[in-house]
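Just one chain is shown here, as structure tokens, and it is the form predicted on its own.
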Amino acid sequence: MSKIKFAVLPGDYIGPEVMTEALRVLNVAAGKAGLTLETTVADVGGAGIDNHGKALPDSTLDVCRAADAILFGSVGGPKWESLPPKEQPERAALLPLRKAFNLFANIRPGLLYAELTDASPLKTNRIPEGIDIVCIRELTGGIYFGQPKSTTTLDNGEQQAIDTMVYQTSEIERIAEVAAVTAKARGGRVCSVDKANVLETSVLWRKTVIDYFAKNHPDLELSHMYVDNAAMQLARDPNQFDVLFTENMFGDILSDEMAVICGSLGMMSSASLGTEKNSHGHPFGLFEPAGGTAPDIAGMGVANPCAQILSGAMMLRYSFGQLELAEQIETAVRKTVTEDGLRTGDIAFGRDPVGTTAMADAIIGNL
């Protein structure tokens, strides 16, 4: 491998700002390894609406199809909130991208450095060593994609909306495999989250998971938890988990809760992996920060670029097999924030904050 070819979709508001810094870091890291980046930038989200008339332009899809991965920014904001829900940037860009590339597995690390525990709403004495867990979310099934899905007017004049939660055994097994592989690289413990005391889909989910792990991964420690209890346990003692995985809607909620207890969204990265392999034989994926577009600080040069940079590291690991290079970037980010003590405003806690570019400069220095 001499080239790393990926699509760059910066998005809106702070999206292009932090993407610029992430690309600088990736260029330096790639150069150290004798690799070159081949990137193509395309509009998505609000930028897609403004410049092409829709959140996911056909030209952007073409760019993504020609690449080996997608490095995604953040989309949406107040400028487009008056549009019909189905046309708004988040819904009209991310969901079609997941469907187009069958991005079925979302991997979100819940990582909080011990030095940043003040950023968490949890009491520091409950997480003295920080937090280190992973949430695996099924991304293309369940109630977000199930059919029928409709809003109709009844004979009595009332409106009725229908969403359908659907799962097949194969969908559950493939996300279970992602959870298992992730756990084997960590502490070997998996907690499957469902609502099997109420939902038929969860009854199938739990049975399938039990059978799959017994047959394929009997060496792993498997447990089960109802989603309402899992939400409580995350807030009470997050480090009781190693890897937790669940279906689409539950994962949407729990991964966002996890991001909050881990402090600033400016530090949270994520990967969404597909069923197809890229030209290097690795999973095609979309990699994005967990946070939003932060319109209130856009253009001020103060946004935290770490989540975008760490998402780039995840891209190197999962879609290009560059494990050592990914680890070098992650180590550089950790050293900059912890040992060097450089902080953007969201994680400053009384220190003098640095700007977006200065943070990236320091990370590059540590590379």
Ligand code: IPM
Second form
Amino acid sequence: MSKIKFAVLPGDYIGPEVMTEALRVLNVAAGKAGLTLETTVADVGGAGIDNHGKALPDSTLDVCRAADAILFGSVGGPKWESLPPKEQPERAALLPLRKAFNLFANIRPGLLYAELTDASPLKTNRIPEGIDIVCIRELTGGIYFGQPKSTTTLDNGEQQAIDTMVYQTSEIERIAEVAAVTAKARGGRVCSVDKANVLETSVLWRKTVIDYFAKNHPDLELSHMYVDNAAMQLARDPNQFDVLFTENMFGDILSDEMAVICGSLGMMSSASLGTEKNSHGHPFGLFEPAGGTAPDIAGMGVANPCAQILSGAMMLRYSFGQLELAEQIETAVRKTVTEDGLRTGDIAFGRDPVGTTAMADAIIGNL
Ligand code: IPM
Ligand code: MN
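Now that the form predicted on its own has been shown, please provide the structure of the form predicted together with ligand IPM.
Okay, now the whole complex, with that chain kicking things off.
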């Protein structure tokens, strides 16, 4: 491998700002390993709507199809909030991208450096060592995509809306496998989250997970938790989890809860892996920060670039098999924030905050 070829979809507001810095960091890291980046930039989200009339323009999809991975920024903001929900940048860009590339496995690390515990709303004496967990969310099934999905008017004039939660064993097994592989590289503990006391899909989920682990991963420690309890346990003692995995909507909610518990959204990266392999034989994936477009600080040069940079590291690991390179970037980010104590405003806590570019410069210095 000599080229790292990926699509760059910066998106809106702070998206392009942090993307610029992430690309600088990736360029330096790749260069040191004798690799070159080959990137194609395309509009997505609000930029897609403004320039092409669609949050996910066909031309952008083509750029993604020709690439080995997608590095995604953030989309959406006040400018497009009056559009119908279906056309709004977040939903109209992310959901079709997930479907188009079968991005079924969403990996969201919940990482809080011990030095940043002040960023967490939890009592910091409860998490003295920081937080290190992973939430794995099924991303292309369940109630998000199940049919029928409709809004109709009944005979009595009332409106009725229907969403359908559907899962098949193969969909459950493939996300269980991602959870298992992730746990093997970590603490070896997997907690499957469901609502098997109420939902048919969850009864199938739990049975399938139990059978799958018994057959394929008997060495891992598997547990099960109802989603309402999982929400409480996450707030009570996040480090009781190693890897937790769950269906689409539960994962949407729990991963946001995990993000807030881990402090700043500016530090949270994520990966969405597809069923297809790219030209290197690794999973095609989309990699994005969890934080969103932060319109209030856009254009000010103060956004935290770490989440975007760490998402780039995840891309190198999962879609290009560059484990060492990914780790070097992660280590450089950690050192910059912890030992060097450089902080953007979101994680400053009384320190003088540095800007987006200065943060990236320091990370590059640590590479
Ligand atoms: C996420 C987002 C999306 C989701 C929205 C924007 C469609 O909340 O990636 O978690 O619900 O999946
Ligand atoms: Mn969400």
